[in-house]
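First, one chain by itself in structure tokens, the form predicted alone.
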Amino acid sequence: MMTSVFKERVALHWQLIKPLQTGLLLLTGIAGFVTGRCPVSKFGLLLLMSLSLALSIAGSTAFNMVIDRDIDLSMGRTVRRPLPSGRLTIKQALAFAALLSSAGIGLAFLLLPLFGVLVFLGFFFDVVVYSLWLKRRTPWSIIWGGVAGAMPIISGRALALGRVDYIGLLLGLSILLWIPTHILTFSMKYYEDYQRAGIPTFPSTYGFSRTRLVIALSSLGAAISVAIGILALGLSWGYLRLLGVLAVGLLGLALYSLFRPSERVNFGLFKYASIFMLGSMLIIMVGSLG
């Protein structure tokens, strides 16, 4: 009986950190580190960095779950999450979020003060600026959410080099520009949910056509930023061609959605955006190791 209760508690807390989202952001941090330092010779540092980022990203996500619990309660797709369903209390979720965040940020400062500052900024922009301040006020909050999403790859490279450089900022920019493609396609799919929750989104503020145009432009910007980053890293043209294949798929879906919009294409673009970012990070990592 106690074992089943424990397993249930673990599963509920696991849902608080959105493991797929946390994992993808963690991968960008690892990619940033690999571009600046050999992961084999510095495996211990890579492991500690990964732990720090995983804890801080998961902690900020859990905090966002607490902040957005009333929003989740009004949406059909999120009403069964641990907090709106009442399976976890606010106190339990806050304690969990605080433990993860403090451990992750604290470890980051121990590894390198600059790394700690950048990890803290990612947490601050995500929880305070994006979720607490702007999410319920303006659809442009996604820009600041994008800044938070860019911090893992910037901080990972900064830990490897001991400084922030233009390549790290370029790679961070690619994440920032990718995030609108990811979020805006989602906000179109669940337009009614966001309307009921009273959250301002690009579709509700500017219309679907303009939102699709923004998605196409942000997809193009993300692809260009990654490509410039690959060139700046000195990776071979073969890796750039692989990125080109991924980018053609992303831009093709974005343009198809712009001129021949449908719910199916929109959802396909949402899914493919994650594949594009995952593939881009793997290309960068493999190319840097080679």
Given for the second form:
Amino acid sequence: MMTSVFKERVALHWQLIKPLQTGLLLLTGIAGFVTGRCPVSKFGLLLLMSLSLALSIAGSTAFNMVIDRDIDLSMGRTVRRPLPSGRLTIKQALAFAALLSSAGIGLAFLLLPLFGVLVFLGFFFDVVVYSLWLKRRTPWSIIWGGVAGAMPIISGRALALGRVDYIGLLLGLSILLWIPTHILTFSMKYYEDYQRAGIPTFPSTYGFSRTRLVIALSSLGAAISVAIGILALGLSWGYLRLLGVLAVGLLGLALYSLFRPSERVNFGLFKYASIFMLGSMLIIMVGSLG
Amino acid sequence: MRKVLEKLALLTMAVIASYQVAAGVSKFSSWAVFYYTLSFGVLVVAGLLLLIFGFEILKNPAVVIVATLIPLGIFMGLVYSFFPKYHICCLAFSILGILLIAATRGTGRLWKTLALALVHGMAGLFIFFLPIFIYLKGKASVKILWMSLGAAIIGGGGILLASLQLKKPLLPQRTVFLLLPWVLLFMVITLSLGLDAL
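Let's see the other form, the form predicted in complex with the partner chain, since the form predicted alone is already up.
Whole complex next, starting from this chain.
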């Protein structure tokens, strides 16, 4: 009996941290660290960095779940989440979020003050600027969500090098430019839900056609900035070729969605964009280790 | 369980093709790298799109045109590496072939079939016979014959898919879709083993 209650508790808290999204952001942070070309000599540091980033990203995600609980309640897709369904109380979720965030950010400061500042900025932009302040006011809030999403890769590289450099910012820019593709395809798929919840999105403010154009442009921008990042890192041409192949797929789908729009292509683009980012990070990591 | 295995086969195919793009073809000279990248690049994206959209995507008319790049890229890579003096005329054949397939998309079944058979068939036959010829000339080890096997597999798969597209199926659609992930996987494996011999 105790075990099943405990298991259920763990499962509910696990849902609070959106493990896939947290995992992808953590991977960008690891990629940023690995580009510093020191993963073998500083393996312990890599582990601690991963722990710190995982805790702080998971913590900020849990805070967002608390902030967005009323939105979640009005959407069919999210109504069964732990908070809107009442399976966790706000107090429990807040305590969990605060514990994770403070442990993650605290550890980050212990590892390197600069890393701590960057991790804190990621938390601040995500929870305060994006979720609390702008998400319900303007569709442009995604820019700040993008800035928050760019922080793990910038901070990972900063921890490895001891400073923020232009390559780190470039890699961060690629995440920032990729995020509109990720978020806008999603907000198009769940357009009705966002309308019902009163959240301003690009499709509701600027229409679907313009949103698709923004998606195509942001896909192009993300691909270009990763490519420049790979060149700046001095990785071999093979990695650039592979990135080019993945980017052609992304742009092809974005353009197809622009000229032959359908819900199926739109959601396919959403999935492909995630694979593109995952692939880009793996390319950067393997290339940097090679 | 079958679906999981199919997805695993497609993912493995995409990973092997990715390796070829990133590292496997790097040893060749510039144009050959470009041609092989074209072939394996299409396979990478095809694997990912099949994973995302399923076999429904094969109904898209653009698939036939893009899929032509797979045999043509390998064919052009071999020509450039071993028979460079025929490079330009083979390139002209390839470009005209793609244009022909694209142009006949909007025409009747007969023209579509003829264009596909001509371009895919010729490229497939070249990929099958060129490695044998290259091996007999002593220009590569026996391992290059894997490429001929790859050509046979791609040819078989191509014929099955073309028969579906032309609505004269040689095998039931269900069986073709059941076989397709494995055809693609073994094709990539054999082509990669063949390239390794060069």
